[in-house]
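Only one chain is included here, represented as structure tokens and corresponding to the form predicted on its own.
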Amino acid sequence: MENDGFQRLDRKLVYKAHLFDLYEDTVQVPNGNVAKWDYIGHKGAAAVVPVLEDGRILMVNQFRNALDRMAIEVPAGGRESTDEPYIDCAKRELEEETGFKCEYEDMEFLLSLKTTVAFCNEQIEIYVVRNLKKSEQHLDEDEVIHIKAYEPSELRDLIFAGKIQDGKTIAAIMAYLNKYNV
């Protein structure tokens, strides 16, 4: 029942993107009618929820061109390669955001999402951190990333308020706060 009478026949590349690749794909549909259907190939992210000694969480404000606008975010960012592992990417992406740091050890899994099932395989494992270190931001060249700790109630105000709109984020800290009964 896995596919349910579905078939992809042909899998073909489109476009080559940066973040990632776009695919038409062609999809035999159990009744036997054929579809072309778009596909997006991603190679996942990874995500952290930063919790500082006094209980406050650290977000990232920074511009997201499709909004064109500010976004208030958990720190994230995209894996380097399939074969890198997702905690390796989330404590990377910690450090380049923030500007802290951590050990594994101080890394707790929380949970796997994907973000767009209807025409994208992007997955995104979210970390809690805790026992946070000062380190340096590391950003890209065309990153401009403010710092800011919120307290948890906070945060889910902000997201009841449409505030926050950020899938993963909205994801990641409803879960924290169920999880740890914030």
Contents of the next structure:
Protein chains: 2
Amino acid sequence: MENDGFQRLDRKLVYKAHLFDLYEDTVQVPNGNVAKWDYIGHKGAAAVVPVLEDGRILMVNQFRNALDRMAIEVPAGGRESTDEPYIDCAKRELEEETGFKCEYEDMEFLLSLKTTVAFCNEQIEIYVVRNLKKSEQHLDEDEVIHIKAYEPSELRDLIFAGKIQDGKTIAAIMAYLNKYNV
Amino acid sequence: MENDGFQRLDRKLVYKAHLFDLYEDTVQVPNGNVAKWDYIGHKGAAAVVPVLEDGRILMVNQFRNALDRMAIEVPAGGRESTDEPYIDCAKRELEEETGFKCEYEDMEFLLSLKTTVAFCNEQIEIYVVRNLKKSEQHLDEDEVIHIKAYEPSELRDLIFAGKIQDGKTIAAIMAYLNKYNV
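Let me have the form predicted in complex with a further copy of the same chain next, following on from the form predicted on its own.
Complete assembly follows, chain above in first position.
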């Protein structure tokens, strides 16, 4: 049941947005109906769980226009192209957003997630990174990012209190707590 | 630092898709630049972690056009309108997708997440539900959904093996394992 009887007949670009392309797909569904579905093509992104020597986790806090408020998140950012390896994107975004850098051997793959399976192909690969070295933030000119380290238990409490709502961040932190039994 | 110096000057509808509306926002950023950012307005959704008497969790498996493959997920679905209480949406989607129903007193709020903070306001509220009673699936005419129960430890393994990638599902299952120490 690879496609379970669904067959895509057409994919039509309907709008080129800044971060993604929006398509209208034509899909034949198993009952014979032909449906029109939204599809967003996204370059993908990477995120990191940066663990300090004392076990605290470095988080970023930034204004998110889509939420109309600040959001506490794991450091993350989009790939420059669909050819960029996710690990390179993760390494770059760590340094750009937090001003700390890491070596490849200190990056451990945690998990891969799809943000929005109903209408978008965005994939985020998440790495746990350690042995951070001080470097410098290199923000995009329209970015303002604040960094703060939290105890893992604080992050858990912030999630269950609804103070951290970002999906990739909840997945990353909860998976980190589980995998490393923190 | 409620908005940290960011101010939205305009929000223009650029495309009405099937599941959401796409806007181009004009935002003044702290350095004085005026940026154009994507914004997707979504009605929101709800999901459930349905726990059977023996501790297994009922999951759905369906073809996802955006991924071009099947995906194992917690039962979930969109709100009918922005006025619909998330808990009502969760209760309805449980029954529609799995053919099991539950009472309000057997629904416990787990967490609330935002799927895509970079460009979409979609919020998903997730409930743990117990004391399921057999009812009937009521699928939309273009839906085909298979259900299967898994041990919590199997779901953990599927996530770390990359066989479950849906973001809301990873967040929900990992948070469930953590909260109930399963």
